[in-house]
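We begin with a single chain expressed as structure tokens, specifically the form predicted alone.
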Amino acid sequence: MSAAKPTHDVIAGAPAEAAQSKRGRLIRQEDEIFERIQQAILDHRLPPGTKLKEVPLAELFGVTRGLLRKVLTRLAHARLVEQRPNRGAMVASPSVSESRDLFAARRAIEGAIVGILGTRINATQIKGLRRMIEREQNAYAKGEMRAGLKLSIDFHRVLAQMAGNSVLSGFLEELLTRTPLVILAYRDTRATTTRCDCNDHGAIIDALETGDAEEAARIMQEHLEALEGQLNLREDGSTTDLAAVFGS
């Protein structure tokens, strides 16, 4: 009996499988580059206003300009990058009013989140949060600011996840992602660092453990107000003194 020949379907399927494999590889590359640029912004390695030039970045990541442009568009949708005609892309620079609005939104959303948690959090979750705070405190104590800042942000993110409200969690995720930009743009140069207070995080957990949702919300409000207070969010209302310029 002669050997069976490949069927037409098998032969025709090979190019389709190759194309699908290529698409999958490109999607993975796009996701990886998105995450790397996003993390560089969150880690304060890319400050507001940094130009993101397509050609050097495409060469650096070993991808086409078209793929890189897709990444920059995704970052623009996340409001981490600004794309301007004839000026290219750059890391977003939030305004003073936008920064104030961001903290106002965080206070409203995170107050609601801890309000929900006060009625449903369990002992296992409390233990997990305390372990997270311990790692956060250790990172800052060792001078590992990048790791500490990431853990500080993660604390707020985990609270939202535990609350189980996907809408609130989604809103907060966008605000948390943009908060490092605001801190970079407006941190007080006289301060050594701008970060969450770990003690406040512990006090929030203490209130949640006793089921006092109102107290947890109050502490969260004050906590976010204190973080905003570390920033220089004052409108520049200075004017040029013409008399001083032209006076004799």
The other form holds:
There are 2 protein chains.
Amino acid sequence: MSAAKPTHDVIAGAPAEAAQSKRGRLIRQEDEIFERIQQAILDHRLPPGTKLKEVPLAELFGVTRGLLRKVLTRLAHARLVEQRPNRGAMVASPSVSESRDLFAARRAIEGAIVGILGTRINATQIKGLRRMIEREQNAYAKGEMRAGLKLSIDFHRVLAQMAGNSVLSGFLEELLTRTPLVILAYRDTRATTTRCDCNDHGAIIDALETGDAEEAARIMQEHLEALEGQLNLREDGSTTDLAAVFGS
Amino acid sequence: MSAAKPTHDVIAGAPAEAAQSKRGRLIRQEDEIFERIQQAILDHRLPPGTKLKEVPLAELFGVTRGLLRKVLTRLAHARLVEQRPNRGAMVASPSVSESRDLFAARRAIEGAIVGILGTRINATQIKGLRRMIEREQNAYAKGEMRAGLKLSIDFHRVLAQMAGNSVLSGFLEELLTRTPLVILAYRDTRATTTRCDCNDHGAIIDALETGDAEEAARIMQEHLEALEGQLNLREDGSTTDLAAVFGS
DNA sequence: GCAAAAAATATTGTCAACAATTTTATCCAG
DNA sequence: CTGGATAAAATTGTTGACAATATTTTTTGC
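Would you generate the structure of this protein in the form predicted together with another copy of the chain, following the form predicted alone above?
Every component of the complex follows; first up is the chain already shown.
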């Protein structure tokens, strides 16, 4: 069974609670399923291309097919899932150009976020961010990759929230969730790890502390370029040269 | 009837074609309804707060309630519509802080777009943009406000497409559609018109033509600040001081 | 045995009836 | 009249049965 239905094992965690009141809690249930699938993607547990069948997933979460269907539609709108008519939903597989665009968009948005923060961040916030980086480094040092990854993403997310622009942080939230799909699809097989450089995070805070927003934005953009550089985004799948793949 | 069901008259245009093939065209039908409502918002025909009842709208478009419901959900995800449980959908009413964030996000994203364009725009594209500006000016000169407005939005949209970043242009698409809602909600009652300054558009192209991406981005940001400045975004509805409103 | 056709199965898409909730209208006491 | 309870209507939310399509398996002709 474990081998036959891998998707079931992958999207693990506590079972979705049955609705208590007859209505009203149900939208929370919908949100919970959405977030659990989203979290599975963030945790690199759901690779691109994974088929998401309605009946098995609905049974797994203990909801009707109609509700699950709604969740899939929402995930599709967030571009975490691709829905093709009559052929169901699968975890999105970003193309090379999409992936490049995604990183360029992150540079633009996170650059702006850091620029905003340069003028409004306070000592308490800086202290909190430093604590986060410390925990992140500890996690990686202890080999707890999943925890480190989560903290690393949280660093970017918290920066956005501190900037106080709900529109930009909403956009970034989407991009942060899509990033793992890009990494899984295009990670360089030779590289041991594909993740944020903690030192960059520290350097960004250093720049923010001195009030140098320009410098902080510059480091953030270089930081994202470094992450993108760890990937193999050279050629698109559609243009793969089969002759080259099989020698001669 | 016209007075009793204003929403029906507002979302006008050709009736939705009945599906020809049994399936497949149906998703196009869904898209068509989505776009018609979106267009109505872009044209300032659907003001914030307008109630969108499912049965009347479904009949208007000649589709089932279930299909229309799906469209409303999609519109809600694009933040053009607000859905509250058991209370239906209405055209979104952006708050003051949301509106400010929206403009700040536009400055960040369109600044980045123009920055990208500075390095890759060609003579043909510049020629096309100049033609657009000319038509825009003509429309406003002739008093054809709706046509001018459309061309003005198209200018920003086309710039984004020329930059060739699908993620950024997708985000901007959402922001462009939400902008009319902000304008309708917060336009200064004393102002005669609330719209883009065509001259700014021309100045942006001038800067792009000389290859000065920095300057073009600066003008774009000032351009958006000027548009935001035409609005009355001083206080939030939730903090409206009733005592001040009624004198003493 | 193999490829194409056909049947069987599995999966997604749609709809109409029903349930739950909110909104509006009615009624009645004070 | 007014305010509040009650009933009626309108509106949204859900579900399960069925239709349409895609996928897999079996059959058939060579």
